[in-house]
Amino acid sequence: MSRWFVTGGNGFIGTNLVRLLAGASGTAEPLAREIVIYDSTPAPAGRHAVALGADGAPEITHVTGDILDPAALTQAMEGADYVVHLAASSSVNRSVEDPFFDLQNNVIGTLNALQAARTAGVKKLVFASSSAPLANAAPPIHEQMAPDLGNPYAAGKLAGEAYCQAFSSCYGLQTTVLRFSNVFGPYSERSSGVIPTFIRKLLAGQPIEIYGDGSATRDFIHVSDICAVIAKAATDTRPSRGTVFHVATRTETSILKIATLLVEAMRARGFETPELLFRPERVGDVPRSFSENSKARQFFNWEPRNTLEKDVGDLVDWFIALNTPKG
């Protein structure tokens, strides 16, 4: 049993983990024995509550603050076994708009947690990266492939990838890599992510938008499987010299799909849900993408789960129930 750390706890997967971590998600026990919430963002009310009333959870510990706080995030990880850096801009658009901003939040954040790992002492360091940085290759990519990078938010990835193996290399700090496809599940509320943002339409009556056809396809994995490769990476013993996995199901989903699933698990449920609008192909967007798995499977003795249409009407359940008033 051991003291996690974990960046952006309060966030989508973040809370998923914590949760995972805390015994609370159907796991037999806690994996932790202390959880530290490092997060600029306070957690919506209750967010942590069913982990923290869990029989023999462990101690979770909420510390606000910023990953471009050097000196509080290297307080704060005193005496951390494991480090998860999830803390981030996730917004490619945002990146394209403003590069600077994504330099700081995720190449300067990220070799903070570095550091701050570095001087801790901690015994793993797993980055949460993401498939961008092979998003103008062909599919499926792999972690073989060379990166092809298309906005400044891939190019923050790949160096937040850079340092992690630097560090490995001149400090011994053990770092590993994973490369996220696109992530859905429950306590997406706030999350950008494709799913999140058409179910939070179909919920205030608004239509889908749907950027050409429809036809381009995404790699989704449910958030679960995602924070199970994070608890594995972060245990795991053998060296890792900023190891990079790519983290996906191998399958390809079009957008039109994932809008149909979303609009009849809508109606299934009694709601109304108007048209699909389409509108113009955006310059830029990758017509295809999906991520070779193997190699996470093979080393962490994993599979994801392909359960994709009972998920999304599951996670339809979780919005549902969230935005209807308790009593």
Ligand SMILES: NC(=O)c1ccc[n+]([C@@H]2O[C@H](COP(=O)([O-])OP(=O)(O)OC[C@H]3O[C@@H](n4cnc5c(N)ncnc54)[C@H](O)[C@@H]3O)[C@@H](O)[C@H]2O)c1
Second form
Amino acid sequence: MSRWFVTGGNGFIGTNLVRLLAGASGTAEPLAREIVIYDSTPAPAGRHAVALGADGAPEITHVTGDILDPAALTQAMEGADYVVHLAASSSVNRSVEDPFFDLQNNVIGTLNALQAARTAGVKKLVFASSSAPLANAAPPIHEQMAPDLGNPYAAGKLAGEAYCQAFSSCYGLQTTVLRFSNVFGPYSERSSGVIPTFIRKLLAGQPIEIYGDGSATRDFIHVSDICAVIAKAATDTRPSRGTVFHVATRTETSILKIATLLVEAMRARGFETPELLFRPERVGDVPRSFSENSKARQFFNWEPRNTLEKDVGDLVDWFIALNTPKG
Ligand SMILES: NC(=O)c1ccc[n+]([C@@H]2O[C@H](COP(=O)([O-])OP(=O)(O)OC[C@H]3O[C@@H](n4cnc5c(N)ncnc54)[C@H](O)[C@@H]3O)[C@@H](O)[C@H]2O)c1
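Next, report the structure of the form predicted in complex with this ligand; the form predicted alone has already been given.
All chains and molecules follow, beginning with the one already shown.
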């Protein structure tokens, strides 16, 4: 039981991770004694609530701070055992529009997190990378492949990975890099991912917009599978010098299939859904994407649940509940 420090802990993956560490996900005992959430955006009220006062519930501290403020970050990280660095600009589009913003947040921000972790003498820093650095390579992509980048977001993630390895080599800081595929699940109402975007449209009675003919594929992984690997990677005691793992399902699902599953789930719940709207393909859209996961499966003794059809229905229920006024 230890002190965890989660940058970006109020975001989509961060919220799910904090709930897992706090034992609030309903599946396990708390993994943490204390959790510090460091995020520039406050969480919606009650978001991280756990059974406060229950035996063993960890203390959760919220620090509203910027990873671009190294002094505040270093101070807040003091005494941490494990750092999970999730804070980033997660929008590929924004990186294309403003590559300097992406560089600041995702590269300088990561460098600041590594430097603060080095100062704090933490046991491990886990870096949230992405499959993006290999997005242009022929799938299934894996750890042995050379990067093939399509946008500044991918460049920023790759730079972050490189700094993780450099800090391990130079300063002995233990770092692990996790390259997530497309993550979906609860607490994603602010996310720009394809699944939450489609659900928001359907709940508003608007048509889902598909760019191209819908045959483009992605590897959708449930956020609980991601968080399980983050927790294992942080606490793993084997030496890790920026070691890279693809965290994915190795399953290819088309955008059209996802749209169809969501429309069916909404109709089954009594919602009327407009016809799908097909738009011209966008420049830079990746036609196919899925990742190998055997390295992560073997190393962490982990399996993704891979139950997209059921999970999509549960997620629709979660969004409906969120949009239903209480009382
Ligand atoms: N969601 C996915 O499908 C996916 C896939 C691959 C990689 N990732 C990576 O995983 C991480 C978490 O993703 P997410 O989906 O939870 O994103 P998110 O946008 O929901 O959460 C990111 C959080 O970081 C915070 N943040 C951003 N800039 C900050 C700054 N300068 N200082 C402090 N806090 C800051 C935001 O306020 C937000 O709460 C990101 O690094 C993202 O690039 C996500």
